[in-house]
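The chain below stands alone and is given as structure tokens, in the form predicted alone.
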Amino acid sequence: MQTSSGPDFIGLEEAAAMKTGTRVTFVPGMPAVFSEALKNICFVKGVPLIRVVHPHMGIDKATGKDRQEKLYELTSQTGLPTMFHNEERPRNVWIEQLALAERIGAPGSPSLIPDDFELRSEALGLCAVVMGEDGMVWNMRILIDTPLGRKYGYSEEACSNAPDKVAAVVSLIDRRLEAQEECGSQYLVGKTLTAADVYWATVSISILPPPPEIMPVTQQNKRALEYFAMNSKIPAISKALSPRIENHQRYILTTYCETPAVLGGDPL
């Protein structure tokens, strides 16, 4: 397993005025699947991080301000994670961060985009089903009534679908991990690793929660990983679930990305 020490984190506000580096938010102490989705990414290509505290949803009780208008004024959105790259426009959307670590990776790190057209459309499409509106993640957002669920569209009806399309997405998955097992490959796409292997192993924590030597619980996630473990009980996605799901998550996860997992915050 590889693992490294740390971290530091810095504010929001001195992350956006440096002007070299690749700034990544993130809540310390939190598995934010998006986070720590890209990450592992760039993790896998060799890009060093600089840490920043994402601002966290709401109003701040002292100020009476919405503590995240600064993250707004600088970026024209709210999401997590936000990445600076030296002085470039800041990146949201996860195909926009893959491109931008995809470009400036270590020299020798794997390609996460295959050059190959066929297998680039192979990939991209189980990224986008995976991390794209109405993907696994999105679902997974609506199955409970919550701010963040509501920022993803939750509703009655949206919630008792969730869980479906959730299990579709699996399945999806596992069907290609089998008929790719049959070809004598580990990996979603083709012969190697992709951005595909790396985000689907990183946010199916979601739904498969890993053992501590992998994602270590913190006061700040234990919650979080408590409701993972419950979306892993949902009937139509644990019938979706199989070895193969989680054979192939610990693989990727221990191979090559960050084990045991640096969150920050408190351990427990």
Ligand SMILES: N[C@@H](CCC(=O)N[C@@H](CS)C(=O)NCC(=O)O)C(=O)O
The other form holds:
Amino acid sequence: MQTSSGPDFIGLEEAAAMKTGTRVTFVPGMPAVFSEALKNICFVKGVPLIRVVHPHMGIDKATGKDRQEKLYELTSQTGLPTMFHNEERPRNVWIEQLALAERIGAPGSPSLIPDDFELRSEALGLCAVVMGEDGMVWNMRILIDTPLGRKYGYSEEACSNAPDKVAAVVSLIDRRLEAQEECGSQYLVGKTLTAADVYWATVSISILPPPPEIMPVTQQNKRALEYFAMNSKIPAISKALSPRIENHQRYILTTYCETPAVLGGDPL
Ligand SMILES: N[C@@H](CCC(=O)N[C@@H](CS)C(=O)NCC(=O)O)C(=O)O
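With the form predicted alone already on screen, would you show the form predicted in complex with the ligand?
And the full complex, kicking off with our chain again.
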């Protein structure tokens, strides 16, 4: 699977200095789930992205400086991704990034935040248990002891509770899809695509990796994809994953998102 012929990435300082365009940080070659999800949200909304290299955690050996010092200076945080649009303040949190994408989306693109407040509360509620603190991604990150996991409160106790919490979110999504099917909808909320479908389908790759036709393997993501595959076999998670979850993920990714995913980096 060829992924080397693009896309181009620019540096953080160049991105921050630009006065027009939508610039989002990525780790080239990696489907880091928050960046990947924002990329898919922007793809659905017809918002063209300028890709920016997100600086890695840690100290630069040559300079002795924190590699994320500039990022922190610009955004007062270091999480991936940050999003710049025109000369507006940077957005660092998914719900603000989503609201921005919804606002700047192309005319005629799907509305991802329902106008109806009841449906909106359902869609954003689902997004919050998937993307928010102590949600699915949060708990997926503390399944193992890594520097990133430690940033999010890894401890032996938190780690031992994490599989059940991930599984509880998977089951909630599964029950929701089942009820929606009975109403004749293939979406998580209402009768149309919402942000909940795009966020869930994208970040669920971390517990249910899709085939390379959807998510190409790169030198940079090979280990991450192996780790995602291991997550899918953790007993509590494996028990909660259903064909319905898999079908929904594949349907949303192949119908609404750019597949195969365009990641940059180097092909295997
Ligand atoms: N702030 C983001 C979360 C993004 C996030 O947690 N990114 C992780 C990688 S999955 C990260 O870069 N963490 C490092 C840090 O926050 O310094 C949001 O809530 O939307």
